[in-house]
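Starting off, we have a lone chain in the form predicted on its own, written out as structure tokens.
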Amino acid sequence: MGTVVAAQANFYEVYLAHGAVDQTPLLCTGRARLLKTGRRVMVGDRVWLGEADLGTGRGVIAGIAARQSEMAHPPVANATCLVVVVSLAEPPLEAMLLSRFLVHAEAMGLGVQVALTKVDLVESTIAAAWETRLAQWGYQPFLVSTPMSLGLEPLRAALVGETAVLCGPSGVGKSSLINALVPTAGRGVGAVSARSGRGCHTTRHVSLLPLPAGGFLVDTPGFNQPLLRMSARGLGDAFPEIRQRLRYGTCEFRNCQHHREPGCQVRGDWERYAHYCTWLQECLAQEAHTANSAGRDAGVKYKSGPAGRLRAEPRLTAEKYRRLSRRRLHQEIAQLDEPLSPED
């Protein structure tokens, strides 16, 4: 058995010991029979090696063990928790962007942690205010500064034995945090663009890094706008505030969307309710698009417009408006030039 720690094309790096720090991974390929079944080998998979040559450091993956969890974005198997990493400065923290990352993480169905980096670049009152604000959202963040080694020990203790996925925007200090938690990682650190105020991408591929005290840290490429691929009901389940309110009462309607329905227990003046209402429209538009794709009118097509809103346009008849290819056009001209037979 082994654990896939990196993947690119049909080549995989596999650790034989689960979570060992001082070993060299084997370079493996997937067996052709495995590829024909359509099963995709993902980073984090526990795999069986049909052949393993420790002398050459090569091997062949023969099978994939059952997965405890599976993430599509980023593609990671068997993750146990997600750590949303955002910075308090350079780039500055945006409440709605952080909220979107948290909803994206909650939708995975795993444990969610929050790490606020670069606390040494802001006043202590600002960091404390964000800590209080996130507590109202339902999270207890870790305040971290890698240059000053602040807040690293509590975060290390929380990640022991976990397969933790780091996610967040580019330039927030994920690579620096990984280098602090895994000294052998050797991740490059990028700078923040002075023109856009955003970070540069330093991580290109998903990879697993063994933690010294046990477990793995999953490094993922940064992305500045996570997609919310979920239903309207799933969106409500991704807010701890909504889950908390529904513990003490239920809405009047079973299919309540917590928007304008009477007798709703969720509507109120809590901070992220405006975020919920904005993304509810996005999720409803996605549901409508999916339903239309399954049984849409053949004469209508849908395109994405401003702010992600779908708009309908008439679908042109292909036989009437599509131009003929040159080859077919020449064939038809050649048929017209042919002499008629006596039977014609």
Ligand SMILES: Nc1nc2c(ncn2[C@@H]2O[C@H](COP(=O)(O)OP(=O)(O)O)[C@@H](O)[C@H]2O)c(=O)[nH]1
Contents of the next structure:
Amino acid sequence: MGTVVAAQANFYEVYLAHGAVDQTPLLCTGRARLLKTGRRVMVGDRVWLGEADLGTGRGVIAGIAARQSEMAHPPVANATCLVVVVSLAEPPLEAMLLSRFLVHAEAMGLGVQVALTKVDLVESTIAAAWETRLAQWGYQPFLVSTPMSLGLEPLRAALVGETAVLCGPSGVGKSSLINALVPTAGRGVGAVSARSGRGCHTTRHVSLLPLPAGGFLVDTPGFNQPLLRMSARGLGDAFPEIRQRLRYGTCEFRNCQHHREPGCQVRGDWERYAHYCTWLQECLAQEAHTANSAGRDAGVKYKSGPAGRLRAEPRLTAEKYRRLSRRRLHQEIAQLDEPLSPED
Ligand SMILES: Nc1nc2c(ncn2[C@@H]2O[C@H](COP(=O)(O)OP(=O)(O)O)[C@@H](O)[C@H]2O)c(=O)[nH]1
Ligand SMILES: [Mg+2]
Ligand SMILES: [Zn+2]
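Compare with the form predicted on its own: the form predicted in complex with this ligand:
Then the entire complex follows, led off by the chain already shown.
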């Protein structure tokens, strides 16, 4: 078995070990029978090799193992861990933005780690205060400085054996961190295009970089726009504080949204409860919108617009399926019973 670390057309680079130093990946093609099934090989897939010739470095992929996870952005199979990266300064750390990144990351159902970068730019008391604050949120952050090589060892240790994707706002030091964690980052990638004779081309494909101690780091960061596309229930599950509270108690109502319901175990005096209440409104509005426009897809047609882009347009004949205008949507949100806010 091996792991697909890069893919282009029907050429795949496959590592035989789960991340290892100094290993040249095999250049593989998909077996015709596999291709006929229509199953697409993704970067990160664990695959069975039908043939592998270490002499020529060629192989054939015969089958794909069931995926443990499948991420769309970047397209990676079997990622195990998301590392939310934010800087302590330049740009300054915003609690609510970090919190939102964490919630979005948790919603993917993978392990979540936090790296606070640019520790060299702030007083140690400030870094320590964030550490304490994050502990209350349920996280043990890694405090790092890439240029000073500070705090990288514990992060390296935590990523052994993982397939990790970094995410976070731009300018916080994600690329610097990738380069520090993977000594070979920036070179070696693109062998697929070189060896398949297609040359480097414009589209940059995602690839897995082998971590020296085992495991992989994905070479491109994940989302940098933390959208909250989840149900109210999913939102609650994304807070370690809420999971912790529900481990030791049960709300009176099984479908409790932890807002104003009596007998709620979650509502209380904890820092991110305010975030929960704010985003609950967002998630509920979205749930309602999705329910209201169940036929939305049927009511939208796609037209190619300028530059060949597809543009969604409401079908003018089907009045009732017209997409809600932004203003209508906002009106509907405003009409929801009462504004949701933390208990005062
Ligand atoms: N002082 C300091 N600067 C850093 C650190 N990490 C990254 N930088 C700088 O921050 C800028 C943005 O880094 P980059 O890795 O491109 O961030 P990205 O947009 O998240 O990929 C660059 O000028 C880096 O040199 C750090 O730990 N300390
Ligand atoms: Mg970058
Ligand atoms: Zn509750």
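Numbering follows the first chain given and starts at 1. As the structure is a computational prediction, the values presented were derived from the model and not from experiment. Basically, rigid core = biggest C-alpha set you can superpose within 1.5 Å across the two forms.
Residue displacement note: residue 34 has its CA displaced by at least 2 Å between the two forms (rigid core superposed). Residue 53 shows a C-alpha shift of 2 Å or greater between the two forms [criterion: core-superposed Cα displacement of 2 Å]. Core-superposed comparison between the two forms: the C-alpha position of residue 65 differs by no less than 2 Å. A C-alpha shift of 7.6 Å is found for residue 8 between the two forms, based on superposition of the rigid core.
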